[in-house]
Amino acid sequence: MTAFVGTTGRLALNSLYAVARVCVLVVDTLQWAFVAPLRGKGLRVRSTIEQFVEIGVNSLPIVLLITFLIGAIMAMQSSYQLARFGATRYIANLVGVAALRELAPLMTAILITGRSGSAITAEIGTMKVAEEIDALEVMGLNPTKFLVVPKFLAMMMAVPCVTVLAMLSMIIGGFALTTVVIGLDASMYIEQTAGALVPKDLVTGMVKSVFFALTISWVGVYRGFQVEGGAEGVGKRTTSSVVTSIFLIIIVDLIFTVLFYFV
């Protein structure tokens, strides 16, 4: 009983401590990103643009390729069932709605987590191990302003932009397979897609992408600041960052899916 209570207490206290640290990080980031520039404390625009290119532009090839293939796979798999009812024309509806509301935002977030979220953790963790963050503080430079804010702003801009292109890529993947392999008329596919999609579908996907970006950036930064113990610690926290981000992305996705279902 003593061991059980002690373990439960330690887990609860560690969880509360982690929540408190995350809240402090979130408030500090928002202050340096939106409030401090208005007070003349500056914003690292050049670094933000560089991070946007790294997170957004450089991730486009892999994101577009994978979403294109997923769109084709969705079209192929759905055709088996829809063909039994003579409803192959509705493949376009399924692919279009699923791409905008669910799969394109989710796949984009997961791919950027593996590519850029892990890189954020590794970069900050390496700097912490090398005591470069301590050096910034000694020089009177705020680590949040110089390390966190550019990555945060770049992630907030990059993920929604890449998500829009991923939506288009997934629809094109379904279109290519349906018209070339299954033989559905191209004009019919376009007509069905246009008729099935409504503004709410796009809004749902874009809102999800914004919160996915928040999750990826803050988890990556938080895990980076947790690094201890040299290169081994960097590796452990980087792995933990990816796993935690994907788990939280799924949770966020579930929350907004339920929310938009009733809205």
Contents of the next structure:
Amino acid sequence: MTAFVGTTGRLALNSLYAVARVCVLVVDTLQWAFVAPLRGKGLRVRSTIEQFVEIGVNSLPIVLLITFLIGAIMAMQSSYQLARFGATRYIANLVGVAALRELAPLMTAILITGRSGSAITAEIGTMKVAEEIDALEVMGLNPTKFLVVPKFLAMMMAVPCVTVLAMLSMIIGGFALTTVVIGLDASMYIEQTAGALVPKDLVTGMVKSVFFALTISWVGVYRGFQVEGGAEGVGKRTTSSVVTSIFLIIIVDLIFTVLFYFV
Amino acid sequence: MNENATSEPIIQVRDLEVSYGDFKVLKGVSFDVMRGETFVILGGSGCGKSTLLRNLVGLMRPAAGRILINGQDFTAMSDNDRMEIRKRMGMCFQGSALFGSMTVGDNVALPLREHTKLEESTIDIMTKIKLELVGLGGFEGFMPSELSGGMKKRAGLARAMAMDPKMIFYDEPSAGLDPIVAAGLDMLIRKMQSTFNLTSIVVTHEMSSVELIADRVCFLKNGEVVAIGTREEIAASGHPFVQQFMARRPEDEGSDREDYLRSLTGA
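Would you mind giving the form predicted together with the partner chain, to go alongside the form predicted alone above?
What follows is the entire complex, opening with the chain shown before.
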């Protein structure tokens, strides 16, 4: 009994401690990203742009390819059901709405987690193991300003940008399959899509993508700073960075889906 | 003996206590480091000497005690003040800690680019001078992974010297190097010391380094200072641990035989 109480208590304390450390990290990042530059403490613009290219531009080929294919798959799957009611023209509505509200933001976030969330954790973790983080501090360079803020800002810009293109690519994927394989009229598909989408769909997707970006960057950075030991520690934390990040992305997705259902 | 050494303290450590969880690593360490001297912190593995160094440069906060640098309390000052003092400090890490994503030249130039408003051409020249100083002239364009262990440590020293510090800290400078390269590094430490009138704090377990560079030595065992003074004073001190360390005699295990057996059987 006492063992049970002890374990529960320790677990609760540890999670509280983790939450506290994430909060410190969040406040510190926001401070160095938005407050410090206004006070003339500078922002590492070049490094931010490099990270933006790495996270955003370089992930475009794979993200666009995968979202295109998912658009096509969705069109095929929905035609399977809709054809029975002679309603194949509604494939356009289904693909368009699902892409904007749900699938494009989610797929983009998951792919960028795999590409860049893991890279952030591995980079910071390796630097920690090699005492490079300590070296920064001893030189009087703040690791948050130097390492975290460029990645954070780049992620905040890159994920929404890539998401918009992914939405487009997914709709094109649906369009290509429906017109070529199912043989629906192209102009009718475009008309249906235009009629089905409302600005709120886009807003829903974009709001989600911003929060996904926050999740990916903070989980990546937090796991990176947790690394201890050698190469093994880096591997472990990188794995857990991806798993935690995808799990939290799904939770965030659920929360916002429920929220937007009622708003 | 080093003619630059003074009797004016630059670092004063008072009753420093540090613990990891319940385990006390440093148990009330006190000593002074004088301006311009080479102060060697010597001790066996796990005696707390690296922890002591991490506290001196502010990478860790002590549980109790104070560290005064130039008479200011380093442990209690604001982050901004600490950053200012750090710009006057250099540190050489055990594994060199060069940034793997940058060239050797960019590594050395980094503190200058971040902390000064110098022209890029001036920074270039200063980088070349610092690398020349440690015998790495012409290596600006190399990546750290292309250097040998000894060269990495030299490059780390060049980076530590970039801001012309007043104090420099070395964490195990000769660890993992062959005796010739290690002796070369010791000579370099000596050269920096005499050319720039630096205060150097060296953490090591190598007696050979002590003979080459030390003005004064602080002997640490199990988180406590057991002896402190010049090399001659240390050699003359009758402390059994110091004598054992200098004669490289292994720990006497015979007396703990009973304890050892008990720990195995759990009785």
